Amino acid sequence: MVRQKVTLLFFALAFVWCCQQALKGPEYYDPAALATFFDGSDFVGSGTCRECHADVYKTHVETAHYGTSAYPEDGNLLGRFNPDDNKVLLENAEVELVREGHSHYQVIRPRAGDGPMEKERIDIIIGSGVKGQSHLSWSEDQLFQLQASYYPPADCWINSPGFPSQMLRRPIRDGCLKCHVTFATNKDFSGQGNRYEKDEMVLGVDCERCHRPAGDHVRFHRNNPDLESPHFIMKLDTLSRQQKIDVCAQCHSGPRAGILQGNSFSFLSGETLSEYSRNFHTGVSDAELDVHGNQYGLLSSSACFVNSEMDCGSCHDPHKNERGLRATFVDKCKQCHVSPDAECKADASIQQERKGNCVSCHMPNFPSQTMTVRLDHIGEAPVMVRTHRIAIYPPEKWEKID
């Protein structure tokens, strides 16, 4: 009788186990690859990370990094498509943004019979919408930037930054794409062409851009759920200061158009970035470093950086949307500036006027030298970007306090 009960219990447990495996299916243990890195490792997407890292995933998807590229869906296209607010006038054409069903298009109508009407679908959104949104369109396997972009500060469509006032199809190559996606497979390994494997593009700057392709990590831990020590994944807290900085610097240290090996996507976190690429602006004076794109160059010229062991993570949590959290960044300053010598030397009235906002005086917004937009009512205007050169600036440079 006891033997029968034991046998029945064994079969019951076996049945439950088999049902669990059937529900999970073989694909649970072998996640689908969204793209394959050059060494054969698989990108499996942030959605897969959510299984074990739900809290981090929940906050990360709200960051500008995650939203810096996306497929157009309801709610994430910020520009207006109604007839009163959907046009950009060029010297030789009119650009109109229209919605047809669930898709959105750019339509260019040349003036004075200069050519046929061109209609291109918005296939990819570039930019989280804080500074702006540009749009990419597929022509078979070729990727192009569209003429019109949306500019949130003026709530209007504009001629895309850097475009002439005439019609242009700008091909998108790795050098442009690399800071807005996690990975893309260019059919020209050098990255100079604009032909891509459409099904091997991981949009947004997601978990795997910083922690490396996670296919092996996910497979291992799905098969070994009781093991808490992470395997086959890059833990950033194990890296040296420079290696941590390099993870950010691959996008935040200028154009890095000097490729030394591989291509724009070859570098992986934990490696030495300077062995893969260099910035053509290396060696210029601090005054010539542009606030758009070269935050590392500016930060590394700051006394705060030189005289401490700070890295980008000292002030920024890449897993959270911290934009506008003034008190959070002021607290970061106070964590280091604790001695009497580090107290603010400004008059009490100025400190009160500035509301204790260290960042507004010591890291104000500056006009970008390379990122400008043309607005009908004021002409060409620079995009304002916060400098990462922490310094003492004259009052006329201070950021306005609301």
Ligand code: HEC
The other form holds:
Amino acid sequence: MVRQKVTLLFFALAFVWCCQQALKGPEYYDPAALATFFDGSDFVGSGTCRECHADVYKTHVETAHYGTSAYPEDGNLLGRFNPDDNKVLLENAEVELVREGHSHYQVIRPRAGDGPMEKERIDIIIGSGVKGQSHLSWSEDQLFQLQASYYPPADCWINSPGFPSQMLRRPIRDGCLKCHVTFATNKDFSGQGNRYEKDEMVLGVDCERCHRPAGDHVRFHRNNPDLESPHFIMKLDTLSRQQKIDVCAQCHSGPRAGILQGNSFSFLSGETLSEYSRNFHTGVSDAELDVHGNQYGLLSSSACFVNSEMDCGSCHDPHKNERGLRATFVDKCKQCHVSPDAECKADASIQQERKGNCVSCHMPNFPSQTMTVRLDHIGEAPVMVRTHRIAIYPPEKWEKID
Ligand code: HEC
Ligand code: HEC
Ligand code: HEC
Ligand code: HEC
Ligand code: HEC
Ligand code: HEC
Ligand code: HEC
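Starting from the form predicted alone, produce the coordinates for the form predicted together with heme C (HEC).
Whole complex next, starting from this chain.
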């Protein structure tokens, strides 16, 4: 009797196992490589991480990082394509944005004379749409930025920031892509050219930009499902303070155009960023640093940073979209500013007027010097970015709050 049951159980288990294997299919153990890094390791994409890190994946896909570059699909192109709202005038050309079937195009013609009309497809979107979206187009294997960008604060099309208002297309090189994609393979290793391997591009700032290419990690854990300790993956929480900051500073410390070794994509988390690149305007005083894209430069000039072990993770959870979560950030300030002598010295009444919003007085938004847009009714207007120089500012600099 007992033996019969054991045999039955054995067959039942064997059946379940076979079914599982059949469902997994031949590709289960070997994730498809999206691109190959210079050392031969492969990127497999966040879709692969989902099966074992479902929680992180779920919030990651809601972040500005994940959405900062993408192929156009339903809902992620924010600009308008209906005939009333789809035009922008450049100095010497007019631009129209049109939808045809599932594709979207930019049509550009000169305002005077009868130069040629050009029609280019929107192939890649840059920007999650917090402050703007730019659009890139393939011409064979060459990548160009289109002249029209979308500007959410005014809900209209504008000329691409910093873009000459002419019928010129800006070639997109590694120096532009490096902060908005996880990885790209430029046919010219130095990154000076704009010819790419189209199917070796990993869009978005995805898991593997911060955690290194993870093909081996996935293969190992799929083959060893019972092992709970991590293998073949960088442990970011064991890094030094500077190494942790470098993970973010590769994209948040200015253009870093001075390449010292490899190319724009060579640096890997856990390494020392200053051995790979430096900012060509080292030497500019702290006061002249631009708010756009240089959070590290500004933060490191703050008393908070100098007098504590603070890093970006002291206030930000890299896996979550925390934009506008005022209370979350105020709590972070209060983690250090607890004792009476470390508390705010401003009048209690003015603090209350602002509902204790430390950030609106000590980290207000400032106009960017380098990122400006041209709006029809105002002319040249700066894009506002939050300063990371935490300091005491006069009331006229405080952010307007509702
Ligand atoms: C087949 C399962 C599996 C897949 C797929 C998987 N992981 Fe993991 N991962 C694990 C296990 C198990 C651990 C160790 C336990 C834990 O930390 O959750 C781990 C841990 C980690 C850690 C933490 C390391 C540490 O301790 O600091 C990171 C980071 C990580 N994985 C990244 C990724 C990324 C990125 C992907 C997708 C490219 C991925 N994992 C896909 C199983 C997997
Ligand atoms: C050194 C890194 C870096 C480079 C290079 C870079 N960007 Fe950015 N970009 C950022 C950061 C960081 C932000 C958002 C925060 C800020 O403004 O500081 C941003 C914001 C944007 C936004 C607005 C996104 C949004 O949703 O708010 C657009 C559009 C954009 N960049 C396009 C470009 C284009 C096009 C290029 C190349 C010509 C480029 N960027 C080069 C780092 C970079
Ligand atoms: C912008 C960079 C960045 C991105 C993108 C990112 N991570 Fe992380 N991740 C970090 C940092 C930094 C830490 C370490 C936090 C700490 O110091 O404890 C971390 C920690 C982890 C851990 C271990 C601790 C924990 O929170 O569970 C896992 C697992 C992990 N990440 C998985 C992922 C996966 C999977 C994705 C994509 C779905 C992803 N990460 C995307 C930066 C990033
Ligand atoms: C590969 C480049 C890259 C890396 C690495 C990177 N970022 Fe970013 N980050 C960006 C870009 C680009 C944006 C603008 C995204 C957009 O809106 O399109 C951004 C936006 C942000 C934002 C604003 C999010 C929002 O909701 O608007 C925060 C906060 C941020 N990054 C923090 C970090 C931290 C912390 C790290 C390190 C753990 C990090 N970033 C690593 C490129 C990067
Ligand atoms: C990791 C700890 C830490 C966090 C988090 C932190 N601070 Fe600080 N902060 C400090 C330290 C330490 C000082 C220096 C105090 C001193 O000079 O003795 C400081 C100084 C300051 C000063 C004085 C600046 C000056 O130039 O005199 C202000 C204002 C301030 N912090 C505001 C904030 C705000 C607002 C936040 C949240 C957005 C914040 N801090 C988050 C540790 C922190
Ligand atoms: C003391 C807390 C604190 C630290 C440390 C900190 N940040 Fe922030 N950061 C903030 C707050 C607060 C905001 C505004 C968030 C909001 O309201 O959406 C912000 C916003 C941002 C933005 C969006 C800026 C904009 O205007 O769109 C970026 C990018 C960013 N942080 C990157 C970083 C990076 C990179 C580091 C590390 C070098 C860092 N932060 C360290 C508090 C901090
Ligand atoms: C209404 C704007 C406003 C708000 C809100 C505000 N502060 Fe202040 N804070 C100030 C001003 C102004 C000073 C300078 C006061 C003085 O020296 O007379 C100051 C001073 C400080 C100092 C320096 C104290 C010293 O010892 O010199 C710290 C630290 C600080 N604030 C932290 C915070 C924190 C943390 C919060 C949120 C809980 C906060 N502040 C909210 C305006 C503000």
